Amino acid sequence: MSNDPVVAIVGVTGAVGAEFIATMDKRNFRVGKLKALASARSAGQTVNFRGEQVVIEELTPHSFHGVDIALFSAGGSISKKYAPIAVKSGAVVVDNSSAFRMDPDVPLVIPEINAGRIRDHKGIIANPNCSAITALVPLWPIHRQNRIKRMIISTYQAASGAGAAAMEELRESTRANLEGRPFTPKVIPLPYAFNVFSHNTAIDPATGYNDEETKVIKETRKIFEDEKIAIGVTCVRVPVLRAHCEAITFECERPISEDEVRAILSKAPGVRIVDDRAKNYFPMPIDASGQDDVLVGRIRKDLSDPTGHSIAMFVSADQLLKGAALNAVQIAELLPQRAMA
């Protein structure tokens, strides 16, 4: 792979696709040529990349000739169909969907945690679920020093997790609600404005857990390479445009203090502590939006655990950046085939 690879973005017109472009530009990711790929209805339109208008091409089986790196964010069915084609054409795929995450032959990577797994790829590297990334970036450095044996996570997930169309529906439904007009949802099947509801993925009738919750459980165990971690998750959609929040309580094998957690996280990559008790100022999606780091605050003892093994905290991260595009670009930067200048 040359210093200036040919990079294809699959799903370039989506919310994450736009962030792929912005993130590569911001991080000075070297690109010899950009191929912008989307559905037939977007073909012929253009996207701006570093001052040039790149014509969007229709995604076809022939789209990957000469491509070195393919960044996918177009849904699981598209990834399952086209990622193997891209690999066969010689590209390395970084996939943002859930299509390959639990495939034992596909590395599931958060660079701050398991960048070494990138070298194990056979053409495809999976980007984890956004909720998993948000929780695990700050949990990992703690886990390394004092193994986390149990965690309880409650998520407060923004519209950005469901894509650009869901973000626009939140805007439109809020406007209609304020004006007293009826609104029929098309993207999210439940009223979104001024409402909170269980994450809009399918519920497993046997367990009662939705798909988002199951992903967090399974992906955490794979990334941490620890099948014994006990994990409870409740995933909820909230009327916020972008940046997810999560309330996390974790139990370690040995006692752990607030000060220890702060000391660990103050040196952790990809983490910024926002924890001002005097001003009651803690992580918020309005502050996390547009930021690369996971914001961490409300660090405190879990008073329900008298043994001193447990800590509660609150985190927020931009779902479109660290939860998606940024994580994928970070993976691409570390590809062993890429000759870094």
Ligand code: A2P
Second form
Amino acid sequence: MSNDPVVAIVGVTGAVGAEFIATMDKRNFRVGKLKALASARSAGQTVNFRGEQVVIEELTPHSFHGVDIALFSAGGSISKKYAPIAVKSGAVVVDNSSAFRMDPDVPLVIPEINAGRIRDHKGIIANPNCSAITALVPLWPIHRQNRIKRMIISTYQAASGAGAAAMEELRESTRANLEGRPFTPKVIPLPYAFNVFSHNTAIDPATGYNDEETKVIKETRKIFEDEKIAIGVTCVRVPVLRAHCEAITFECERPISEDEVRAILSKAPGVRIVDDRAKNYFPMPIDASGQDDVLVGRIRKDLSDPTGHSIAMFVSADQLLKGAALNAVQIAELLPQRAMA
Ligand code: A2P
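What would the structure be for the form predicted together with the ligand, rather than the form predicted alone?
Once more the chain from above appears, this time first in line as the rest of the complex follows.
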């Protein structure tokens, strides 16, 4: 692979697409040429990349000629259709959708956890679900030292996970609500302003779990390579623009103390401890927005487990960065080195 790869962004006008561009720029990711791809609706518009106006092209089966790396974030159906075409054209795809995550031939990678799996790719590498990434970055270094056998996660998810239009809908519905105007939602069919609701993905009537919850369970087991890990999860959307929060309680195989967890997390890559009991200051989406790290706080003994095997904590991470674009660009950064290794 060239040191100055031709990079295509599929979904360049979306919430994650914009962060792909900003993240590549911020991290000095070497790009020979950028191909900006979106739907016919956006073709002819431009995006700014490193001071140059790049014209957006309509995504077609011919878009990937000469492309080395393709970053996809335009939804699962677009990935399913076009990622194999991109691979056939010689590109390596880093896909932010859920289309290929559970495919046994596709590595599901969080670089802080399993960067080595990138080597196994057959053209597509999947970026995990944002709620999974947010939980697993801090849980992994603990799991490595004292296996986590059970975890319970409750999410407080931002609008950004549903895309740029959902973020706009949150802004618009909040304005309408404050001004006493009626508002008809178009993206998420529930009142978003000043409200909290169960995650908007499809719910399985048999199990009562929604797709987001199922993704967290399955993806955690795949990334940790631990099929036995017991996971309970409740995914909820809150009226926050772009960073997710999660309350996490986990039980380890051996006893574990708050101090041990703090010591492990203080050295963990991609984690920043924000845990000020004196000031009652803990991770918040406002602080996590625009940040690369997963913020971790409220680290405390889980009082419901008197055996001392369990810890509770509260985390927040930027869904568009570590939950999506940053993780994908980190994967892409490892590609040329892997190819040469
Ligand atoms: P467009 O703006 O042209 O519709 P988000 O995740 O923020 O909702 O963004 C979705 C992204 O996926 C946008 O960049 C959108 O482009 C792109 N997209 C949606 N449908 C298609 C399509 N049929 N072909 C290519 N890109 C698409």
